[in-house]
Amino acid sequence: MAQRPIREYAAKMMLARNWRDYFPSSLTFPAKFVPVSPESDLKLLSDQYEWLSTEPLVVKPDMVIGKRGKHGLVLLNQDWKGAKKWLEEKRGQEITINNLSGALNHFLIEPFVEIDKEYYLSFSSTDEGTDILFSDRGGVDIEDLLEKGEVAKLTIGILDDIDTIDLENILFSNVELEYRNKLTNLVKSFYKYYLDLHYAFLEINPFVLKENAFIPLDFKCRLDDAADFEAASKWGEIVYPPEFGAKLTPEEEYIKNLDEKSGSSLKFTILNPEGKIWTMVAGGGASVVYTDTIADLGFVDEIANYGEYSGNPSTDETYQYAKTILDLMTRRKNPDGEAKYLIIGGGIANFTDVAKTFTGIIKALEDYRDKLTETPVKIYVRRGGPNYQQGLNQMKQLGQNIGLPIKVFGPETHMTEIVRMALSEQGA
């Protein structure tokens, strides 16, 4: 799986959307927050959200930036006039954090909350199960408490039932008695929510309990993006933001835009444009397996790209995706004259029409026949799933028709065996 961070706004919207299905009716989540994007018209926001003009506010960047408070990037207890002025000053501003530079272009506005007692809670997935951390001293100093081991920890095994575990004595022994039951119900609910929505990490620091309201002041999380097919209805529309400071190449931006307009998944990252080994892999999980296999075989420095196509993309979408990779791959020959390798792989698809997607890939290979021959490029294919035999036969026929070295395998061959075949060749 790939763990992908999402914006705080998206995480809180997801929580609001699913609150009633997971959390006790005695506890409410007053979901009041406003996203500010580069396209947002600040003059119209107070008309859309009347409470902006009546409540004290908090404003902060929403760009997967850690330690915003310590970097002076959180505006506290301001009216709308002050908040709007601050946003006008900060929008588009270039900042540098940990040697990474980028422009501030996404923000989150929320009501300011007076804090009497702040808590810390996190969930993280491990090989053993799920680690739950809790402290009744949440806030900016939580890292010091974590380093000192002063945060309560509980590991719930994969087969364990949280309802049989004494959370009160393990996690909440330092908490006032009147809050223990409420926190126990909250953590049990969050645990089930965490698993059902396929989180890989979730941290709330801090959160506040005011009467019967749960108020998360800062929310950070990562999703298992391989679970999109199962959890998409609960996630809602999710856009994975780029890492702060990351500059997308034109090709990466092109695929990103293609992905955002598609109901399928199209992901692409350039790792080393000079690399010999390029991949065109179907499925997020499979892309991790193929990349790990290449690295395990000692060719990590030769991996040119990382990405995946999945969710039954159309023939044209697959064509555009394949064409982008082939264009990059054939722009330069290897200085030593050795071949490059294109791995077209994947597991056994559940519903992606292999023949349909291969039609798009074949069209791109036909377009780049001359460049693939000149570079030169050797191609290894392995796939299974709906109409895979038709797709594989078309790929074999292509190699014969245009004289490209294409070796084709079906589900009878282990998924990553084509990697070993390719890289065992002399000169790989």
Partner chain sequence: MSSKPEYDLFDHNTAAIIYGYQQNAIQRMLDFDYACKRDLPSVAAIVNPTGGGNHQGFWGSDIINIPIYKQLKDAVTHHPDADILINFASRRSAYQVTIEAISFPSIRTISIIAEGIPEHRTKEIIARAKQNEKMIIGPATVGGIKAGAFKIGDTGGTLDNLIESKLHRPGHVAYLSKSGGMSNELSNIIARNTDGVYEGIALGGDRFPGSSYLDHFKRYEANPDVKMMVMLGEVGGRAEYEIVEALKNGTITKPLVAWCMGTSSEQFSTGVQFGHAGAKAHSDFETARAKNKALKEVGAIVPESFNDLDRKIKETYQSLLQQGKLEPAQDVEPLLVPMDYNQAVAQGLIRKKPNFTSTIVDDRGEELLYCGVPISEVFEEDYGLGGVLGLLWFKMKLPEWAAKFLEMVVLITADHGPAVSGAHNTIVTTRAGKDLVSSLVSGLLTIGPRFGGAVQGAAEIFTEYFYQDQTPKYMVNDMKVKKKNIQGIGHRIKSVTNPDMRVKIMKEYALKHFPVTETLDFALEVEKITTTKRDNLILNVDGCIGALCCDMLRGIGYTHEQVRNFVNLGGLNALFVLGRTVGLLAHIIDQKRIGQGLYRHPWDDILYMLPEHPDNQNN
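Now the other one: the form predicted in complex with the partner chain, given that the block above is the form predicted on its own.
If you are looking for partners or other molecules, they are not here, because only the chain is given.
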């Protein structure tokens, strides 16, 4: 459950679908935009949308990339021929932004709009409520606007009624009189829309008012995906795009799917596949502490993964989870012949059944017995909670039965002490 960005196309579609329910009839939203996905056939688009051939166009990637203009990724004021040529060139092109690389594959085409006055508007959630930022000098970064003191800010408390607040004087005192009323209506409507549809952040920079038309030129937003059950009908079908440059390995993808299907939590990120220290830790808090401790002891470069399982996963889920990690860590022997370390850690569970979750891990360890011996892998276990004695005994038994070096500790040993023990073997 988190705040997740959506594509500009999805955000504008959502706005178009809900426009009548939230915005006054005196304002219109000419929803003119065409998405280009990897499946789109450019030749067919101009038949489908006649205005593409008759109007000047803007084309830009729609992949949750910030500051597209600065990165030269916005094509302005071109006819369809030029746009098509540009798209043909850019589609599939590998680009690098902030050290993250990815191929361009989603775009948005819109009519080019002559601008005389551009506005900035954003909503963001804070502890106190919602911050509304407005500027009549939009089109540049908010940081720059803030620096120049050209932004009006208003915090609306959670229980406040926006209709009782004097927006005109707080936000629009700089704006020409004839626009104030229009903007007040627009912002009030947007605020209700923002709350009702469970946005966590929404920034329109810039937008233009042409007669009665509201024309947003750039739209950036995040939804609170926890609100699915309240807002799904207003959202329509939502596909959350992957973070730009984020490429999940098949193993990460596999655990992600497992996690999405489960009522429990299963997380897994590979940090360094060549690392010597692998962790399989129970609990969102404990997993962080284990990772910290390895780093604190000077082995940050050897941390192979981050992950956690929690919320009482089933035996089969921990089995699949453990197998994925064991498989990755035993694919290659250490070049220097030294051992790799597996930290099966955790705090003292409140309600997760330790024996049950360990049964799955033990089954995976048995499956990988030969590979673990060959690599070789040394295992340190520390855990407490319901049925932990049984779980720890099973681990000890396993060590004896299949001849693996497994050291097992309970709540009497400080949680992260096994990290120190393992790393001191490494000559820390």
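By rigid core we mean the largest C-alpha set that fits within 1.5 Å across both forms. Positions refer to the first chain, counted from 1. Nothing here was measured: the structure is a model prediction, and the numbers come from that model.
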If the chain moves as two rigid parts between the two forms, put down the smaller part's rotation against the larger in degrees. 38
